[in-house]
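Here's a solo chain for you in structure tokens, the form predicted alone.
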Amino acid sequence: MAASRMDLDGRPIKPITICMIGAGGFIGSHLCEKLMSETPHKVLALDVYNDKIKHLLEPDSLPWAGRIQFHRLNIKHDSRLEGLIKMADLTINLAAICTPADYNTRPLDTIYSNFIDALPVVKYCSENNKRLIHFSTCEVYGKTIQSFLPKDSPLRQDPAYYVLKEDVSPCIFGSIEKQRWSYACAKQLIERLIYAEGAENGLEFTIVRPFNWIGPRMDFIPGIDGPSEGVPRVLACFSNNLLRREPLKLVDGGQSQRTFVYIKDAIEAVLLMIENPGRANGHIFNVGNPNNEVTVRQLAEMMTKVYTKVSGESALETPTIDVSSKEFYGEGYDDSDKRIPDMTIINKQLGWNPKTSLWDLLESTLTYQHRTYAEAIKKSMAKPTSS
């Protein structure tokens, strides 16, 4: 397989170890099972949870075997993390609190838990002379342009006020009061921290600026597979309001706009970025799929129209309904209107360019949630009743 394996140069792969950190997540996942069944890396596995990612580490006869290792440690406070990074080619940070119902109720922990926490990451790396891949988020880009502009402007179809560039576009927040942007402030201040490390230190880096990554494993399911309370991102909240047959609820009329990418074809960039470290060190990256975008309200009717189609349930009569930003997540919120990734440098620096319809990528996460929830029902009714 190593030998076969050739980079976007020409030049073959050579095998590497990288310490994953956060890989027993959504990404996490995904990018081990990709990295075990199509390359001849090894990956040191950090995370607190293995459930995602159980079926790449047992049993021994899998043809990976030693090829991955899980690390159970939390990076707040574990002597071992610079040793774990010592032993690897390449670090990749996963590790987040990115729900946006915690920006709010959870502002402290969102903060440290997205900047303090990666500080030693990111010295380790830089001391120790190890590439670092860190995953950062769209999020940064916080408000655009348009969105300060008068509803009537002719300017706001302008997309120079609107698609995000990852070297021009400017970093809009709101105020301080609106904590919604503890998570994007303190996602960027960690990358200006890489990005001057790279500068005066040497550090080689790349960070990803992922666009809403959908697909199976996504996030949780209130009481299902996570916590029975909490509210997950808007996908899996919709997912949850369908399987529980409950109206979906549209934040403030649904009327903000997004942009989603199948986990499988943002998974295949990140390969790309592993193994092509000469196009990829110094560079900041979008991943997502410009071609999806929709509003809040026409995710809710398509993930409707497909639900329908993958567990053979009729729609309900109220599919929606309307709730203020203030009920839904609290005091504190606030939100950016629309986000449309801008794909140059990646295309040009990786040839990546995402191929899954929105329709296509909503079909397979729905039929997976559908899959498990009808699972974890038919487990909970199996489970013996005490005497």
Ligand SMILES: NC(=O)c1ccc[n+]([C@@H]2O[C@H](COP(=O)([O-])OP(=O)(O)OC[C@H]3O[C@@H](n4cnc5c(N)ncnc54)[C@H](O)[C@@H]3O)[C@@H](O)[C@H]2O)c1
Contents of the next structure:
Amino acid sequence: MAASRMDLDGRPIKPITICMIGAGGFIGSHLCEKLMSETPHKVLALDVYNDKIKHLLEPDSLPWAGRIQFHRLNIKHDSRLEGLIKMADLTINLAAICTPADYNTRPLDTIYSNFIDALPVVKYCSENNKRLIHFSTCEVYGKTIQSFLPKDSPLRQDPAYYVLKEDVSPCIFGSIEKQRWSYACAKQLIERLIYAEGAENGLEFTIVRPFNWIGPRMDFIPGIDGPSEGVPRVLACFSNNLLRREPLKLVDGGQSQRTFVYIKDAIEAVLLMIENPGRANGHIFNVGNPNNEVTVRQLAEMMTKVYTKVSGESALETPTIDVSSKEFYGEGYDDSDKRIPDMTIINKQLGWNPKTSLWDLLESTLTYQHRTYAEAIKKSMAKPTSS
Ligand SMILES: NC(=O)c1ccc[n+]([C@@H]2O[C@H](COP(=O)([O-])OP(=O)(O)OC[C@H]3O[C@@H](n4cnc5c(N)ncnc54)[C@H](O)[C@@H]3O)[C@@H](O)[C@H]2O)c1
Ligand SMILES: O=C(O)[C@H]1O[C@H](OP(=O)(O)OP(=O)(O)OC[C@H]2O[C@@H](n3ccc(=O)[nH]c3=O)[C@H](O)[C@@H]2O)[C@H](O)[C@@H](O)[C@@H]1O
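Could you give the coordinates for the form predicted together with the ligand, as opposed to the form predicted alone above?
Now the complete complex, all chains and molecules, led by this one.
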């Protein structure tokens, strides 16, 4: 297998060692799975948790045993970090607080996690001449120019005012009391720092801006494998509602628009970046699926239909309810209005395109959610509640 693997320029790919920080999360677990099953590379997997990659670590008889090594550590305070970065050819940093419910309720933790805690990683890569792939976010674009145009302006139809381009679009955030933007702002500053390390000190870097990657193992189901009062990202919120047969909550009418990409498509893009450094270094890449755009309301309706199909259960009479953002997220919430990624740069550099339609990705994801959680939810709901 290893001998026949070629990069995009027809050169054989040499096995490398990757230091993956945040490897135990949603994206990390899929990336580890891909690297173990389809490549010869080694992974030093760093995280505080490993539940989502346990199936790759045990038992010892797995075909990739020895190629993946888990290190339980918190990058905030662990002297092993520099040594692990030095042992690897490439560092991928995925570690972050990245759930909107945290941005305005825990803005300090959010800023520390997304900026301060990432600083040593950038520094160690730069000082030791190690390549870095850093995970940023589409949230750095903030709001679209379109959202500031008058409602009846014909310019609203012009993609120049809403399609998000890495090298052209501005970053537009709300006021400081809208603490929602603490995440986007911290991510923007770390992007600028990495870019400057590249320009002034020659750091070899790639920045990834994911646009709503979704799929199995995303976040948690409250009360089952996460806190009962926790608020995960929208896929897990709506899955939880469907599993519990409660109406899906639409924040501020569910009018915001998103483009969703299947995690397995997105991981293909990351693998191309890993294995084609000459084409990926020095670039910032949007990774999303511009063809899968929906409003959050439309997402709720589609998830309800798909869940009915995969679970065999009937749909609720009242499938959705409206809730204010203040009630749902608290003071200081604000929202991105629309997120369509421009795909020019990733197409030109890596020839990557997403493949999976929204319906198909929801069908495979909700099949997984139903199989993984339906029984546990039934049991937890059958338990008498203490009075
Ligand atoms: N999922 C998406 O669509 C999406 C979109 C935009 C940006 N991103 C970015 O991609 C990255 C990964 O996202 P994800 O969806 O996999 O999130 P996730 O929360 O599932 O994974 C993040 C992982 O980092 C770990 N981590 C956090 N702080 C750490 C620390 N101090 N030390 C060690 N480990 C730590 C967490 O335990 C977790 O396992 C994040 O940087 C996020 O901002 C993701
Ligand atoms: O995934 C991304 O690309 C980025 O966007 C997410 O931000 P957002 O899309 O706003 O987060 P979601 O929780 O997925 O919410 C999507 C939309 O659904 C709405 N929502 C969420 C949950 C819910 O129960 N109901 C509901 O209407 C939110 O208000 C928002 O408008 C997170 O910031 C990060 O994971 C990431 O940086």
